[in-house]
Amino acid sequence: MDKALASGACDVSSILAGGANIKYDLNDMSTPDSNIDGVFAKNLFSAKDFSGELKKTLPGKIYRLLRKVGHIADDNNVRVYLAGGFVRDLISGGRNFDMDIVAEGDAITFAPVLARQLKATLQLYPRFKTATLKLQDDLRIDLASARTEYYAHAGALPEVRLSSLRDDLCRRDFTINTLAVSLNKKFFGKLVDFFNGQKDIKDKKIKVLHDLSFIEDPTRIFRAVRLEQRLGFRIDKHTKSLLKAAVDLKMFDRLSKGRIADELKLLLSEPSPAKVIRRMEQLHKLKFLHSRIKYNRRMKNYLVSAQKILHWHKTNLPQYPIQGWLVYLLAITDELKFRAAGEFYAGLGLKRSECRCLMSCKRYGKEAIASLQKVKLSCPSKIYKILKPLSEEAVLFLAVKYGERNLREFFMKFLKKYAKIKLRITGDDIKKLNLRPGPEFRNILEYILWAKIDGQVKSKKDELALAGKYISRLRN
């Protein structure tokens, strides 16, 4: 590729005009330069120490885990440094311990050592040079060969080749994100900033590194927008009309909808959903999840509705996690019919069980709604019986939806209590009972759980007593 492309010297929609053929070779953008004492002689790296905040600011374990990497790395003659997100929120006063590491060199021969060393399992994804470490206590370490990408398309995956560490920086998605940290003894702490990311960090800004960032992988678009309202950063004036112009250029096209699946996940797992959806919005319109989806009031306010009703969730029913991703999604599309719904579900490439649980809403949720107006809040079984077919997501977005209709507190009472009632007998009691196996024994253990979830029956003996007279009912 022509350098004064990559320097951005050029009009974003010239880059599309050889079709989705062009090829992208980020490495025109840097200077290789492996040898880190040389590094240091060229002022590369930052003059500040960052030593003493790694000491203060990290939890001790992870502190003197840092160290022994950097120790081990020695030993094996290798590189390493912490990079990206861990960096960026150490600098910003951010808490963050995802551990992103990279080597220089391949870190898919250096991590069984350090995965032995540390006594951590280990899994390698050789096809782009990574590994992760799981620890005790949770902890986890990604570990990166330090890496340059090539682009066969725009929208793209990568291939990638084993490189320097600048290399490796020069190809992230925005300056913030650039800043690396050495590990190894000599150098332990010493701040790497070739593209001027504590200034950025500083001056609250989100920057690409070069002109065609979003057209080499529009999923950053994703990024910027999640990073933007998770930090409150502001994207600045450049980064934000090549983000527009890739838009207009139609990029999202040249995605998978699986890809769209995975970032769309992400940006619905945020802390704060509802602003990073209005933010999208604000940029580039919603249309390109489906025509007929459009940000307006309602959606607005469903969505804000939604992160009280799962913050409602998250405390009073820790030990049932959900996924709280889904929630926003039904609100998104809400105004989708049962069949567009199901088919943007199925094209966005969603697990088999997430569609089934988006779908209980539409088959369902509406005759859910018009049967719990008819019953009394004293019913608990024939509210049981109403919500059962819907998912808990589903029921926490009718909890949104439907909420100022007086109904908020049947959804509450159906999650927090009666769908968490079990029977104490099984089909194997039945069977002590003397009544052969079929269909009638779902009918008698439903027929025992109603009672239970009613307060009729409390112990496994009333449970057991139950079925008898249910069983004699049915000889008689």
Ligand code: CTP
Contents of the next structure:
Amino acid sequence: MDKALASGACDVSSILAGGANIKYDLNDMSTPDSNIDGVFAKNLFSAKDFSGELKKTLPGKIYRLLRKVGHIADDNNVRVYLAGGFVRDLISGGRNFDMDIVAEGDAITFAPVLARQLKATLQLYPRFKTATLKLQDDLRIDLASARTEYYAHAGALPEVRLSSLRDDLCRRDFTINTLAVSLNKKFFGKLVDFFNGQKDIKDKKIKVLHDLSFIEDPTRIFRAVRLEQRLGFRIDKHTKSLLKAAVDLKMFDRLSKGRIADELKLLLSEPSPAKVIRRMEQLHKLKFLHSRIKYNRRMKNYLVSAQKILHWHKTNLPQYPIQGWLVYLLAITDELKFRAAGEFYAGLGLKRSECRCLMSCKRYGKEAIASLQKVKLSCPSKIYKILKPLSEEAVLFLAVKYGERNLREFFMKFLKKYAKIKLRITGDDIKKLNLRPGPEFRNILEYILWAKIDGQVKSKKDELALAGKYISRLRN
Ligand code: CTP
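For comparison with the form predicted on its own, produce the structure of the form predicted in complex with cytidine-5'-triphosphate.
Starting with the chain above, the whole complex follows.
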């Protein structure tokens, strides 16, 4: 192990210089020119048989699917293995049915055959030699060619070359993700464990495979914390010092804003973002975010409360999914004023719709709170008019921030009831009342909607009658 790097004292400038190839000593872990068939047979004959666990633990349809993948691979002379998070979670008792399958050989050639036989839709990524198959029941297989990756420079996307399973596994992030299960018929269920992954799962340890892991791919700084908090594991001491050294070497700056945004979205979509953010604060003071974003008690409380409110939303309104991660992002960026927030969100490369959703909170949030304090709970359409300019994610964040001021009921009523009320009539019905299409149409429909929210109209007939009255008032 590279103790110098662990202490942060190592000169890695040659590694960090743009364009330099990263080379590292894998302590003889790789088998670059090995006799793959020999290694294959030797490893699998002596490997632990995991087929009983597969049968016992997996839902029948997934077990049968994996068997079928093995058969199809046999017919095409390809060796296939389940790897990554699926195997890790299977062993640690979690559930993860996103199948990460590694093929020894070219996945790009095998993928269309597999997709045809499994009746799956197929997306190929030739540059990375990977493919995604989408099957019925929301099942998904990520198929990758066993590969070795080269990084043109630190933080870049990898260049890919075909290789053996062992080479593929030793390029991975943490030992707990290096387990693989053979799917071919002869060795079905054999568990390949080159790097002591089972032991680290048992000891609940997150360990990198080599000292330059975080330098090579700084997104692993996020992944380490996400996995640690999700699985209830601990980042091992040496790995923690490597992580901190990578932060001190400003490795976050090597990532594009887009990759930071992807990681941010993933971490805010974890079951408990409050815990992940707190841990990141301990490890590196959230240095990947805006310099004005500081972790404090208020942010902590917002994050915890956001989790409760999102749980309420999921339980009460499962038919209306929202982007919960944006509620957490509002909690984290609450200190940023309108302009700074706008620049920050746009700089992250978020989608326009996501920026709009977030900015509605900055633009109308304060005003909405002031107005709500002047209305009564018995005036639904007034509440509706005040909260309508805000996205639902923004309303949920306001419920987090101002929930204690007796306003929570307003937000809940709006989200559960008023925002969901729809008219039965449309513009076509208004046309039939002999009004020429124009801007007045919107006003009429809005007026009737308010009446409906206040309970003054119920049926389509009531709506039409009110539209008729409105139009005759216009004409007089
Ligand atoms: N991987 C890696 N370095 C990364 C991202 C991924 O080494 N920066 C490897 C990991 O070994 C991982 C595998 O690629 O197991 C598949 O990636 P992904 O599907 O993102 O990870 P999972 O481990 O399945 O994680 P999650 O449970 O969060 O989906």
